[in-house]
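Presented below, as structure tokens, is a lone chain in the form predicted alone.
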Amino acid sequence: MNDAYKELLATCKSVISNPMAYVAEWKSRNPGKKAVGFLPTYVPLEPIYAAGGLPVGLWGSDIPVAVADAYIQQFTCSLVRSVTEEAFTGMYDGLDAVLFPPICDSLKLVGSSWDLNLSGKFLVEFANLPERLDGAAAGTYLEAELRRVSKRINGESIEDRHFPQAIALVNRLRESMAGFCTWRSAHPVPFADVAAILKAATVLHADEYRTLVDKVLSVASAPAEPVHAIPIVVTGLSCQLPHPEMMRCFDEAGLSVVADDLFLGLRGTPAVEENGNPYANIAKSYCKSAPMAIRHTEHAKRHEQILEQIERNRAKGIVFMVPKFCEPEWFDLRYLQEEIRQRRIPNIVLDFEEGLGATGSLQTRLSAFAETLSLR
């Protein structure tokens, strides 16, 4: 790998091994601003940064979880149980304040949980976003609901005029990551490297994690390695991560991972007309954004991107990797399931927990599907 990409990764690991240690940092070169964290898979990132704040992604760690218990319950998913566990002692404070997209029934819970009992830390709130996308009301009520919200988090209406920067600045943030995407589906990067450098997305300033990226892009013309690995997708892990030593297995079983949905809920949502109305704009691309388990139009189907994944990186299989107690999640892979055994292709499904777990097992199982894709 080039020096660029090197460079990239290292500031990305870095970063997110201690989010709170760079949103101090940033707060410091930009006193008076605002730190506004935000919860999976999907909040609007424009307002914020229209207010000149900076999004901070909260996606959770192998942090071990105790006071959380007296808060939630223990069978919601380790993302919920490990953040929560992460608010209540502290972590966040350095937050002005929290955005809960209630995609599910645990977030919903532990946002109402979070506001009431550290509302005097920070601002708590929920950014309702409707779950069918092509619904006659869900631009119109987005719309509405993106005002509120905006009001509610700043403090004060941000003015129009505020907003076309604010969103080719996202816009720009989509691209490079986009970019990323392209450029390490030809390259032998591994899994684990590729969920720190997106998770970075989320924490890092867009600007500052374009101007990386940037770096590696502009030398991507450059050969790639030969990759011996077999290409696979990956799926169900829009929401929360397993342990990188997890990741790290399906390279040690002679697995690529071409293509996955990490992070999709900002990866999948078109850019944003940076012209006219902003809220109504930023309400139109979530409208015409990619499925997911939480949200879901007749105009395109969650398999059908699936299915696109695997013929345009010519993928031989593909990983359900489902967390455990993700109900959205597991409801989808019933029918996802059927989709992918109709057309005869090769899968396994994982589940996991935030935490470390049992490595050895799930190398083994990742071996054998190995083994199998080779024959065919």
Second form
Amino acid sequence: MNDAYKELLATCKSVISNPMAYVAEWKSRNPGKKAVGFLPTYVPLEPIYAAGGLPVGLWGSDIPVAVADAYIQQFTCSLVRSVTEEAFTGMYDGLDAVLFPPICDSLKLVGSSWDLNLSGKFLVEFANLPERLDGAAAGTYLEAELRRVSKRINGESIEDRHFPQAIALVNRLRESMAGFCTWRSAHPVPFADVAAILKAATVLHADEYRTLVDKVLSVASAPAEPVHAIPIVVTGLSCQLPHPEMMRCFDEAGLSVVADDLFLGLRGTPAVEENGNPYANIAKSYCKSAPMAIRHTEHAKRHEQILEQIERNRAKGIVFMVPKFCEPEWFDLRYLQEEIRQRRIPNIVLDFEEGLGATGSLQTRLSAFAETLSLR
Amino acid sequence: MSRMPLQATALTQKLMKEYYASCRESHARGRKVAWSTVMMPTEILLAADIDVLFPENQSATCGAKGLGPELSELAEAAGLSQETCSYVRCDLGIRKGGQSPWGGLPDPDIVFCATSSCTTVTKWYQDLRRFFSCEFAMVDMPFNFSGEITEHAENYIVEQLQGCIRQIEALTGKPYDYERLEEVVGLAQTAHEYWRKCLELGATNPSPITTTDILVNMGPIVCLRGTQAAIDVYETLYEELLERVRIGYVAAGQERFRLVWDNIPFWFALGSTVRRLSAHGAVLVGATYLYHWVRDVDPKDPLRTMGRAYSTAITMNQSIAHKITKIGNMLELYQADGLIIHSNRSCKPDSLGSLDLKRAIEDRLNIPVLMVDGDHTDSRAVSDAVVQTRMEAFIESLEQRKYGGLQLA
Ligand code: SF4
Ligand code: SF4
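Can you return the structure of this protein in the form predicted in complex with the partner chain rather than the form predicted alone?
Up next: the whole complex, starting with the chain shown before.
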């Protein structure tokens, strides 16, 4: 791999190993500017960038959960519990605000609990995204909601004229991620690295991220060494960005992840028009979002998207990584599996919980799956 | 005092039985049937002469008949995870050939869901659409994080209700009758008012009615508000309660402790829960669940007032802070000695936030709170022995607190 890639990977790994250290460092370089945390899968980042702020994805970690148990029951997904643990133990005190997208019942109520208990430390707000993306009403509603949210986090000072630059910045961030994902299919790299690089896109300032990725994409690298790993597609993680080392299980099992839905919230929305009413333009893009368990779309079907990924990448199978206690994903699983089985595509369902402790069983199941695929 | 039977209960039973029978008959004759979630303003359907049935009610009845586990198992065998709401699993279990206490519901021509219940209903109703190849209508009701509905959320809901009306017109092939809607909403409001007054009288200390007796009379307010028949039931109930209060009738015989229940009951163990508590002189005098149907709608502005009214309920689709205030007020109204919170793993929207609620009620109102883990229909997820032990310990602590315990004797 070229040096640019090594630099990208090293920076990404270091940033995600301690995102709040990066936030502190960024804030010291940008006095008076706000760092705004956001919960999965994504909230529109443009209003944050328009005010010169830094959006920071909060994905939790594998720290043991203790304090959070006094605020939220254990029948919630590991992400919700782990971010709550970090928030209530003061790890996010360096943030100025946190935005919740109330995409599932857990995030609605957990956000409300943070609001009740932590609003003395930072502003807790909801970016109250519509659940449905069809019809004009959702777009009109979202436009007004984005205006409200922008005002709440930025005050009155942010005007429409501050937006075009922020919109362009986020569009470039999307492009960088897409560019990296295309590059990675031609240059197979471990999935653990892919996960690290995609996760860092939610923490690093979009400008810095783009510079690093562009360097990788612009260097003509030697053709990749032939890979013997079995190509597969992974789905179910649009709302989780697991510890990259957990994802090494795929690599160790000899599986090559050729398509995934990590951070699909941002990756799955089309570029936003730069001119015109910024709020309306962002809403328009959001309503064209790729299908995900937590969105009701009429324009796209999730199984079609997965089948297309399988076909395009000649994948041999599909891994459903379903977060434990995530009702939206468990509901989708039933119908997705029906569609996939009808087409006789090999698949496996893995209960997903954040935490390196779970790596062992993940590894065993993935290796067994790889073996059945190699026999076909 | 001898037990006074409630005339209203007989009326409710007759009304509901006739309603289900007539739905089945008129569906056979080609009248349209809708399935709906309970937080949907179904007045818009009644006004179009569409029969409305509620899978949630059917599932609750399955729970009460102890069918939760076997229906859930059928659903799980059909690929639906045990981590989903057990109401949905009961419904899928029936669709997969399981036994329904009602002999099943007539197939829907259209399904309606409103997200003020939960995000689960969207997934559930999408599955119904696939299963029945029928029309699908939804009303997305954004989370009221500040307790108050925002203006744009209200407009959003109104626009969606207008969209639903267009779907209804397409289904019935008739232009929508807005005058009839006003009439239905007017009737619904009268039913709401009686329902509220019944609950208020029910809060009298000592209680003229048990919570179980109110629960068995919920059918009309859930399914048939907007009809004169529902009003008749609650007018009767109200008169009966007035009389009971006048003569000082105490429904439970004795009330050493007045308790309020939060969250959906254990449907499969409602009777045994009440018996267990009453063995210690503890009475369930109120339940937050009943207040989901305390609403205000206005026939002069039906869509907007329904949009506002249905986008929230006492414990649903709104901030924990507001939930705390509302439940706190309710506990004071009932002069409650304690609150039992059912932490229901099948219903996250009604259960998450309970730890904050418990702390606030104990600290601010100084009212003891017991939190028990459970599930509303799937009894496999509930440990009866643990529930029993915890309830006994709770009542013992209330005994100490209120009467100084046994050491006084
Ligand atoms: S993984 Fe599922 S349950 Fe967890 S926050 Fe995301 S949508 Fe909610
Ligand atoms: S999750 Fe709760 S609100 Fe939603 S359908 Fe189930 S019981 Fe009803």
